[in-house]
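Single chain ahead, by itself, as structure tokens, in the form predicted alone.
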Amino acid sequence: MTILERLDQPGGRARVFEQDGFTFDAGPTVITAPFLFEELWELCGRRLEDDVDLRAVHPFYRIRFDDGDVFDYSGDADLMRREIRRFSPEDEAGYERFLAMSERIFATGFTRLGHVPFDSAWDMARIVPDMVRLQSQLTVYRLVSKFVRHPKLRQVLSFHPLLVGGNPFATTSIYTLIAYLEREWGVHFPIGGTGALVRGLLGLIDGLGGELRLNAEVTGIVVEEGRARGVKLADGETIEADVVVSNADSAWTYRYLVPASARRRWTDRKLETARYSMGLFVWYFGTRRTYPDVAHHSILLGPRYRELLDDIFGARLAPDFSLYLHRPTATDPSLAPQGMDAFYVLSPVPNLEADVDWTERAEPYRRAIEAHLSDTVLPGLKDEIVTSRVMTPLDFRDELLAFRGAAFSFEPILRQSAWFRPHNRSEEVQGLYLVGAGTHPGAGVPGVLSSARVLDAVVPDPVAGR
């Protein structure tokens, strides 16, 4: 087994930036479904807890509305009911019914279908009755609105699709399963940052006799008579292989790595006209002081909700924003020098379909975010910053090869889910398999891990000869 990584360190979107004594996780920071990691470690004959120290985070998210109201979103049933009552006592019963619905959706959408392949139209057809029963044709926001009436609670219970690249007003209500997933297993963070999980995975690969090659960019998949025969690297080398697994963005894989002559379904035209997730503007920064009142995960909602999302997914850069603020030093102070704090703040923005010149707009946009944080949860921020760096959709495209700079690949709408996504077992090329956010079941750490579980069922085992 040979793993090829085009960057100079492992992890891809989960790589790590170390700068001025601070450690920043570049990508995923919300770790849910720890049982998936535990299962992976067990399959390798190891125990997760021997390699990674996962800590539960409380609250899961501190949600701050633009008027200053705060909702602490957690897995504590009593505390959640109290928060619901504080905003709208008459919505408490509806909230309980929503959780019960979320559990039913989880049982089908995740437990039963999240790790199985969708290779044929029949695989999709057989779940239609379940989808109708669970109202999958509704969007997340519409389903939430059937249970609660208060506008702020509707935002609290519908924002989750943004964590996987979806618009709550367009994403299939299947994604309300996240509410139950978090309630049942919690939200976690690894000591040492998400990079600790990457290091743990490297240990598993090493224990299995695998090889990792850094600075090895794949520029093409070799296809002969409809079958993958290996890959070509940027330096001219060709590596022969009977099985090729692409963890690159699936749209990028088909558009730039698989020859057009080998594609029938995922043609250039289909890829160009598909709908993709939003982009991300991410600012990593460290402060010379700590902000102990700021939670590990904060969501700062702007003055607009639906209208802002219309702008983002309509390829317009809005003057306002909603933000996700990550303060990992709330759980692990070692990620910053003593007496200091590490942060990253993420703003959903249009992908590169929008006419935005990020080489010109990045710094003004960063300053606007800085001013907003200073006015709300990080007073005096401008004078406290000691290190800083940004990522824009351009970086997602150029460094991570994300098609159109979309941070989460295909947008998770109903007609781009399950069988309608690029298949885990390529429908174009024999011997080619896809894993990651752009294939089934979708983005987010649990989704990506589940896509690997699918491959365990479909990739031939050379040892067993199947």
Ligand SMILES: Cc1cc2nc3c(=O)[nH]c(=O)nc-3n(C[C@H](O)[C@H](O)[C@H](O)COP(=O)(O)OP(=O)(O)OC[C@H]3O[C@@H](n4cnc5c(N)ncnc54)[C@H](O)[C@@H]3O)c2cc1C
Given for the second form:
Amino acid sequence: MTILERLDQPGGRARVFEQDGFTFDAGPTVITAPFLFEELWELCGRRLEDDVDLRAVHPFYRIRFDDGDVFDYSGDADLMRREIRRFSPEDEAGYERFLAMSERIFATGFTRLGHVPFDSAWDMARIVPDMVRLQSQLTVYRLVSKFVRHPKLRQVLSFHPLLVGGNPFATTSIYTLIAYLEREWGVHFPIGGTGALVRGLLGLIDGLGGELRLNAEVTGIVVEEGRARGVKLADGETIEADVVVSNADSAWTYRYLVPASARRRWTDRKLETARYSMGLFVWYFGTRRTYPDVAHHSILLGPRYRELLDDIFGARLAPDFSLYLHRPTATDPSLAPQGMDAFYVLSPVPNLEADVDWTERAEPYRRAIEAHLSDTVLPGLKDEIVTSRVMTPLDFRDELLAFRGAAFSFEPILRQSAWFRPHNRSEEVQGLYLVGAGTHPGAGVPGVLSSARVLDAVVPDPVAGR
Ligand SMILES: Cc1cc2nc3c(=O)[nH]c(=O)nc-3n(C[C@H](O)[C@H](O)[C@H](O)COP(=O)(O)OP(=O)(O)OC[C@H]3O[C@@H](n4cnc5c(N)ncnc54)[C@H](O)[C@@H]3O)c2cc1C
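Form predicted together with the ligand structure, per the form predicted alone context:
Zooming out: every chain and molecule, the one shown earlier first.
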């Protein structure tokens, strides 16, 4: 097994930036479904807890509304009820019913279907009755609105699809399963940062005798008579293989790595007209002081909710924003020099379909975010910054080879889910398999791990010859 990575370090979106004594995890920070990691470790004959120290985070999120109201979102049933009552006592019963619905959706959407290959139309047809029963045709926001009335609670219970690149007003309500997933198994963070998980995964690959080659960009998948025969690298080398698994962005894989002559479904036109998730503007920064009152995960909602999402997913860069603020040093102070804090703040923005020149807009946009943080949860921020770097959708395109610079690949709407996504077992080329955010079931760490689990069922075992 040879793993080819074009960057000079492993981890992809979860890679790590070390800078001026600070450790910045580049991407995923809300680690849910730890059982998927445990299972993966077990499959490799090891125990997760021997390699990674995962800590439960409380609250899951501190959600701050634009008027200063704060909602602590957690897995503690009593505390959650108290928070719901504080905003709207009459919504308490509806909230309980919403959670019960989320559990039912989880049982089908995650437990039963998250690991199904979905490579025939029949697989899709079979689940239609379940989808109708679970009201999957509704969006996340509409389903939530059936259970609670208060506008702020509707936001609190509907923002989750943004964590996997979806607009709560367009994403299928299947994604409300995240509420149950978090409630039941918690939100976690590894000591040492999410880089500790990446290092743990490298240990597993090593233990299996796999080889990781960095600075090795695949520029083409060799296809002969409809079958994958290997890959070509940027330096001209060709590596022969009977099985090729692409963890590159699946839209990019088909658009640029698989010859057009080998594609019938994922034509250039289909790829150009598909809908892609939003982009992200991420600012990583360290402060010379700590902000002990700031939670590990904060969400700072802006003045507009639906309208802002309309702008983001409608390819318009808005002057206002809603932010996610990460303070990993709340859980592991060793990620910053003593007495200092490491942060990143991310703002969902349009992907590169929008006419935005990030080479010019990045700094003014960063300054607007800095001013907003100074005015709200990080007073005096401007004078406290000791290190800083940003990532824009251009970096997602140019470093991670993300189609349209989308942070989460295809947008998770119903007509781009399950069978409608690029299949895990390529429908175009024999011997080619797809894994990661752009295939089934979708983006986010649990989705990506689940896609790997699907491959376990469909990739032939070279030893057993199945
Ligand atoms: C800022 C941010 C925050 C996030 N927060 C969360 C969160 O809190 N919780 C959560 O669950 N999820 C989160 N996500 C989503 C999650 O990180 C991703 O969905 C997931 O990591 C994607 O994994 P992947 O393997 O599909 O892609 P990647 O991690 O991008 O891996 C693909 C790899 O392939 C390499 N590559 C691409 N093309 C080639 C090529 N041609 N040749 C060689 N190598 C190539 C890339 O360099 C990259 O290393 C977040 C994402 C971002 C960006």
